[in-house]
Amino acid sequence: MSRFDGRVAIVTGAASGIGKEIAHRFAAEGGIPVIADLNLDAANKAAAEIKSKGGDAFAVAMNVADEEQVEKAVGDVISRLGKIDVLVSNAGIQIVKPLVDFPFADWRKLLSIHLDGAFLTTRACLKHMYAANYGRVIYMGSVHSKEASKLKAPYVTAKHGLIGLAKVLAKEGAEHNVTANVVCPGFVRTPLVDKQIPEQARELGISEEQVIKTVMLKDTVDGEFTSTDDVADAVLYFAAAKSNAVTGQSLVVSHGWFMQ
């Protein structure tokens, strides 16, 4: 029997990136993956990807940020599978600027997807978990949820954010049988790093290798870039634990970048 027979997870942001490998990596271990994401052609050719693969999933139309949009896309998968075992708030964007001047609608932008977007999916699903007794939600936070770097005011205060949101969960849902974590990667090579690249590289008056040496990898015990697999891996053992032992807890997986 696999880890995820039966299990039904919402993934946000699973149409590319680290969301997209999770909802592979639960898929291939027996759990049905919602592909819930902004971009509804890209989410469902991922969950075309999945199932010719022999896997289940679907995919709905998810700005996380807009609340009629989150309720109805979990009605929708309530109505269809009939019930939610795992939420992964995963949905992110980056803008780069120095604080000085960093324009409020892009602060506010972005913290609306990162902790609105938690609040929203987290609140629509749990009223499914706690009926069921039964749920394990996991945050993405970021190294940037326990400290900071230059140029990322509203992305770090929304990641460090994240933990808080996560702590109360995990109080509130224990007497549900409801779980809550974060799992803190490093850099990743997904679209969103890439971008970075040459934005830093701009911003600091470096050459795009200088910003990958110096900045996004010079803390790490090897150099290397956290991948996608390694953060599925921390979020499927969240997403498996069998008890509350594990709950209200962040998980670095950074190379070592941040050592707790």
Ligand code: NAD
Contents of the next structure:
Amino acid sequence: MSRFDGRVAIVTGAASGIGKEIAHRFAAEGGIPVIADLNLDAANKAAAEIKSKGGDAFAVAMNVADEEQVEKAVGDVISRLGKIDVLVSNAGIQIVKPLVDFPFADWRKLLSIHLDGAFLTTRACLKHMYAANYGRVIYMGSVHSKEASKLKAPYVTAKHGLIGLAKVLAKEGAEHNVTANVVCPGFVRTPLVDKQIPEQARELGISEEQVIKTVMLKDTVDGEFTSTDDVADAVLYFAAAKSNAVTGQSLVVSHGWFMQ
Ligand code: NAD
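Same protein, different form: I have the form predicted alone, so give me the form predicted together with the ligand.
Every chain and every other molecule in the complex is listed next, the one we just looked at coming first.
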């Protein structure tokens, strides 16, 4: 008997990086991850990889910031699998620029993917979770849910906001056995971070190596990046919780970069 036998999890942004690892690990423990991503080709590929390892998975196209697409994709999951046990709201982007001339369009784009996306996917899944009297919702926060960095105004704002959303859902969802928690990773070497390294080097006028050493990993206890596996461990802990005991919480997984 595996922890997630027969469970269905929608994982947004699971065609790449952290979400992809979560989907793999969920499937390895008997669950069926739904790879919900903007990039359907990459999502299909991720689902095929899981199947090639003997797991089950399927892909759906979803822009998490688009109400219609979210509702349709969640409806498709229900038609196909009949339930949603777990939502991992993970899709996200990063845009780094100084606040003084941050373009409004970029601010809105980032907030809409992180915050509208979390809200829309939560609302769409919640109806089915309430009907089933069971649900586990996990938001992908960041150390930036607790701490600030230069150049990341909308990201830091959005990631702090997810903690508020999780706390409200923890209160509203409790009577339906729905828990809500936030996982807050440090820097993880995914395409999202690889793209930022040269951008930060340019904005801060330092080398890429300095960005890694003096910006990203400076305050960790061991000079290590957080791994996708480290993050998946925490997500699956919340996903497997047996009761409402752990809800409305945020767990930092950052090699000690941020301690609370
Ligand atoms: P990634 O770029 O590797 O993957 C992000 C995925 O999200 C991609 O597959 C992309 O297609 C998808 N996506 C983007 N916009 C979308 C949208 N509108 N609708 C649906 N899918 C969309 O990034 P990652 O590093 O794996 O990041 C995943 C999450 O983890 C993000 O929320 C990010 O903020 C968070 N996070 C990342 C790090 C890190 O260091 N990598 C640290 C803390 C938190």
